[in-house]
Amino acid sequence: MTLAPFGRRLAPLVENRRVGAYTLLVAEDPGGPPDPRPGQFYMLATEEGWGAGEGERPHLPRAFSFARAREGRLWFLLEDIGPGTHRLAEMGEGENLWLTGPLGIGFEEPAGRPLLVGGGIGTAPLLCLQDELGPDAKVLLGFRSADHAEAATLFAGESQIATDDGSVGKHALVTELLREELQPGDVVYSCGPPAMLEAVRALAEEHDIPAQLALESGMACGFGACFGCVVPTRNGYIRLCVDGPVVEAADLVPGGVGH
């Protein structure tokens, strides 16, 4: 786990570009550690225009796994689905992000053949994990459509793709690709929507395969104070922001991923 510097810091945006249905933000982070662990996350807000205008409430920072960390720059992949993500998506180069992080516990290094399984915007933390493991790491990705599947172009090599509408790759769920690919000695690394992660957890249990799941949750603080991101495990409730977001699948109770 890489520890975050104390407090939040300003990071100038150097790139904002579309990747299909998603937006890729690249920010300079000279004050942050150069080696965040894949799966760790940052709390993001804009320096200006972050709610609190006339008739508006202030926005809370938004939690995002970083997608890539290179040469003092951080990449974040996001989907414009609400007021906070819309403001982030419309940022211009030269504007500043408020950053806090890296936070939480990321993926551990594999003790077997790594299988990276991502769904939708949950592909982001798998991108930096593939950077670490190398281009030969097997990548299985699921998206709603061809527009969303453009995110697969960020990965090295040929990823296996499934889409809900069959517009690219296999007309299937990514967990169907996983079922076909699983073999003894694999270690699964996964991030995506709760229903997908619950299916990954169940598959890993069925095949007695270890799996590390990066769970998604709304987070108000990011450092364990608000208890807004708790999930049940076999050992009681945990806070994803400090005890996760990466959790061993074997520690989760059936149906608890989307709790």
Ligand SMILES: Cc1cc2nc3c(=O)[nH]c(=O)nc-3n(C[C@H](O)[C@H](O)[C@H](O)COP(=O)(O)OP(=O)(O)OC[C@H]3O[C@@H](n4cnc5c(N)ncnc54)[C@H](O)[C@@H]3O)c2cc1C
Second form
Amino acid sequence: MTLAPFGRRLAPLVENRRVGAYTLLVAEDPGGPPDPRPGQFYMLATEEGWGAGEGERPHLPRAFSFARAREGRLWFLLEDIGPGTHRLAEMGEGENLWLTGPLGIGFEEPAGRPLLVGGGIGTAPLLCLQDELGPDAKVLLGFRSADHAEAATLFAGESQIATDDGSVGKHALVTELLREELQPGDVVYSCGPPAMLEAVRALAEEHDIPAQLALESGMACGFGACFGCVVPTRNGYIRLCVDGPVVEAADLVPGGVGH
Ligand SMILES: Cc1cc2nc3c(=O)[nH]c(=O)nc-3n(C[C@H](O)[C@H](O)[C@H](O)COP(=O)(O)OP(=O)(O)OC[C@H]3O[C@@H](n4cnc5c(N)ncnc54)[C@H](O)[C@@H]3O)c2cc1C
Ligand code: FES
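Form predicted in complex with this ligand, following the form predicted alone:
What follows is the whole complex; the chain from before opens it.
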């Protein structure tokens, strides 16, 4: 785990570009640690215009996994699904981000053949994990359509792709690719929507394979104060922002991923 510097800091945006259905933001972060762990996250807000309008209250910052950390710059891949992600996606180069992080516990280094399994925007934290493990690490990605599958171009080497509509790769769910690929000695690293992570958890249990899952829940503070992000585990409830977001699949109760 890499610890965040105290307080939030301003980070100038140096790039905003579309990657198919998603938006890639690259920000300078000279004041932050150069070595966040893949799977850790940052709380982001824009310096200007972070709120519903004139005289209205600002939004809370939003949680994002970093997708890449390179040469003092942080990459974030995001999907525009609501007011916060929309404002971030329309940021212009030279605008500033308010940024806190890196927060939470990331992926542990593998003791076996790593299999990286991502779904949709959940591919983001697997990109920096592949940067760390090298291009030979096997990557299985699932997307809704060809437009979303553009995110696979950010990865090194050839990823195996499944799409819901069959427009790219196999017409299947990514968990079908995982079922075909799983071998004894594998370690699964996964991030994606709750239903997909629940299927990955169940497959890992069935094959007795260790799996580390990067979960999501609504996060208001990001540092353990609000208890808004709790998820159930075999050992009781945990706060995902400080005890996760990466959790051992074996610690989760069946069905507990998408609580
Ligand atoms: C640890 C972590 C890492 C994340 N990494 C990324 C990332 O790399 N890229 C990315 O695009 N998004 C990521 N997210 C999700 C991102 O935080 C939300 O999409 C964002 O907060 C939505 O804000 P909004 O104002 O655009 O929409 P809101 O209006 O806040 O939300 C739109 C809809 O999405 C639902 N929603 C919002 N946040 C979550 C959540 N965390 N879990 C489940 N449902 C939610 C809301 O209930 C609502 O229905 C991450 C979340 C967490 C907790
Ligand atoms: S987001 Fe506040 S305790 Fe986790």
